[in-house]
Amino acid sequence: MATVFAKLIIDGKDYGVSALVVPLRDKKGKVLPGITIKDCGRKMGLNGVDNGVIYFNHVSVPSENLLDRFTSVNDKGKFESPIASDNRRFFTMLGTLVGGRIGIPRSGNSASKSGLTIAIRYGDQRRQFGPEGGTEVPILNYRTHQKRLMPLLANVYALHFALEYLTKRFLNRKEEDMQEIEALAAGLKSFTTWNTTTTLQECRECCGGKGYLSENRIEILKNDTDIYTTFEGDNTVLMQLVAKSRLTEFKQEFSNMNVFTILNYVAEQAKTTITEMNPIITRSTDEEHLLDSEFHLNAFKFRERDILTSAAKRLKRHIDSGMDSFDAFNVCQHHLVQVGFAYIERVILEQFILQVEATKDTSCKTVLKKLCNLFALSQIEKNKGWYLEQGYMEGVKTKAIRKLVNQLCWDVRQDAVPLTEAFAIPDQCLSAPIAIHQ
């Protein structure tokens, strides 16, 4: 059987999308009378799962194969839904499957995993040059090789919580929160399939010809999850939902404000002006102000909010103007999928931030620390002329976070094999020779 999504329209009226259970084959297995079934052919990768083009000709399934939670049709054949809207309720059952979309990031998450493994454990045992007369060096001692892999490490552990944290919130679920569980698994999962995307390539560039070769598993890694950037949905397009997700919570928030909520949120605008924009902080280059977690999260939060209030503003001033809402949001695509991000980063952060101070081992916390920091320093320092643009650092400042980023990286590569170990991926599941243990 297949669940079809079709156009239920009765008595000619077109009620949207719903729901149905069609059987496509007997009990033998013989395709059904009116159903033609036909395989995609081979792809990229991910080939040992079937995809396939299913056509129905005049098909007729009975009126109790209809999924009626969210739609019903009577006995007297008039239609019925609690929801009104026939969009809200198509995106209301789509939500069903936002499960997939935890699935696919934490798949995603894994790949990088042991493309770190294999490339730092691969790295950490391949020497070659090293000083006149001296002995040779192992490659990711070089500090371009660590730049090129520590905050890729970073990202995966950061990842690991966020997700983590999405999947008990998702097991925990209540339908009020659906709406932000709904964005918070948009949002990870464009954030963490790009990353894996990204991180794979590296690791393989980082191997050389050994990453090639296909005995050393990155060429399947890399073929098996680049879809994932668009399975489960095209992760740009994710991040436009997410950002409508966002808003909706923002035009709530204004909606309900009564005048001492808006008093207290232009109160906060200048108190931030006032301890995060003043001329000391935003040249500040203090290693303990560049380490302090509350300076990280107040630069993620600072943008977020930034990047959400200008975009709401750029909507409402174009559709004040007389544009049609859909060219409105057309013409800001680019920056909604930025408030996307922006969002996504401020929450992976947090949870990072949640699980070091969580964390009783004062060794493991240690090293923990030094991953949060280089995860931070490494987005700001990525987003760097946003905040330079909006006076919130300036040159010396962003400089200064340039070279801690690279000694943070120096400071990571210290414990990367020991970091990679704790994913406790058996050799006979990494299957990379390079990786294995010499």
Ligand SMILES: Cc1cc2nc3c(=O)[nH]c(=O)nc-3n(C[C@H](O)[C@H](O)[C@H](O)COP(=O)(O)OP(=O)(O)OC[C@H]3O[C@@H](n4cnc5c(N)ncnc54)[C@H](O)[C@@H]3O)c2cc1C
Second form
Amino acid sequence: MATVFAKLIIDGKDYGVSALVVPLRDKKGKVLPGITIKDCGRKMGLNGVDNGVIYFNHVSVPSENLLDRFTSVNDKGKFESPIASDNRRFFTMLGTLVGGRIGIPRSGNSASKSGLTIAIRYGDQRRQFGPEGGTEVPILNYRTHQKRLMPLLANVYALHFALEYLTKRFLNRKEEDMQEIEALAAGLKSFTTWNTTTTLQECRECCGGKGYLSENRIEILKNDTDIYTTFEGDNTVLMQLVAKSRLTEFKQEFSNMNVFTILNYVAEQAKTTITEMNPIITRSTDEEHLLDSEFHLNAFKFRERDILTSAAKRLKRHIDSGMDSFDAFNVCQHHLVQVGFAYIERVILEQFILQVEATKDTSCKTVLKKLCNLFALSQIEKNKGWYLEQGYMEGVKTKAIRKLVNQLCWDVRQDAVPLTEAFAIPDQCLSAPIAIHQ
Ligand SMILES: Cc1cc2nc3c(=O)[nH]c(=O)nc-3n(C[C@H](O)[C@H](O)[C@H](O)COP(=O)(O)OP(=O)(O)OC[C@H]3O[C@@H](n4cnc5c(N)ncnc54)[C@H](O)[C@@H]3O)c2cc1C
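Since the structure above is the form predicted on its own, I would like to see how the form predicted together with the named molecule looks, so please show that one next.
First the chain shown before, then all remaining chains and molecules of the complex.
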């Protein structure tokens, strides 16, 4: 049997997509009349999963096969639904996809953990070159090797906490939270699965020729997770969904504001400009300031707010000048994807900071704080062009951040192996000879 999603049309009126249970084969396994099944063929990965195409040609099923949680047809042949609005019903149906958009990034992040465990253990054992007349050194002592792997290790920890937060929000969801949870799931799915693809490629290269051997498993991890950026919603499309949700919320916030709250909002924005954008701060290279979580979060929030407000203004300007809304969105598409990124990066950092604060064990807290700093500063370094364009930071500050990221990579390297042990992946599951302790 299959659950088939199809349009429900009664007397020519379209009630949108509904789910139907449709038998595909008889008791002997023979395909029923009107049904054709084809396999999609061999794929890049996930070949343990059957993907196929099913064609239905004049196939009928009794009306009781309609899954009637959201739509049903009564004895008189009339449509009934507990959700009156067609639009809301459609989005409620789509809402069931949220569970998948949580499972996929969790699985993607697990694959990143495996890849990093393999590459970091290998890097800690594999020796190359070294000082004149001295012994060879573990390749993980090379600064470039650290810069390639340590920020990815920080990302995986950051995403672990963010995905835990999303899962809890989803499990305790209330109707009124759904829009936010959907945006969170779409954004985290995209960010995490893109990160998985980048991480596994880097892990493969960091293991040199050994990484290319199938027995060391990075091949299969790469091939099986590559599609995560596409299925359960293509990442680029999902990031636009996140942006649209943020814009809707922004519009609602503004329309709910009276004159005084709008004035307050403007005053708050001006306060940011005075406190965070004064030359003492924009040029500050003071280490204490650069390692302060408040500075990190303020920088992420500034980016989020600025990109969101400028995207909203830009869209409004195009629409006010008579541009069709499809074209207006298309012209602003790159900007909208950045709205999604800025939002999700802020959520990830916020959760990481909360996790560090909640950690009781002092040595554990120290290591987590270093990872959190590395995550925050690597993201700022990645976006430094934007911060420089906005005048939020000056060159001296971004240079100091670059230096600090390299220093943090060195610091985190000292705990890198235990940090992968903490993933607790059993050796028999890791199953990569280069990652097994000798
Ligand atoms: C192994 C596998 C399993 C799958 N399993 C299921 C399943 O169980 N159920 C199911 O329903 N589906 C399933 N799918 C389908 C999957 O969800 C789609 O492949 C995915 O949503 C992308 O759609 P598409 O393939 O039509 O790509 P397209 O929409 O053709 O996208 C191609 C490219 O165009 C870009 N693009 C498309 N639209 C836009 C836009 N508006 N703005 C900017 N860029 C855009 C995309 O970013 C992408 O890079 C599966 C796919 C695969 C490969």
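Numbering follows the first chain given and starts at 1. On a predicted model such as this, the values are computed, not experimentally measured, just so you know. Here the rigid core means the biggest group of C-alpha atoms that line up within 1.5 Å when the two forms are laid on top of each other.
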| request: Using a superposition on the rigid core, decide whether the Cα position of T420 changes by 2 angstroms or more between the two forms. | output: no
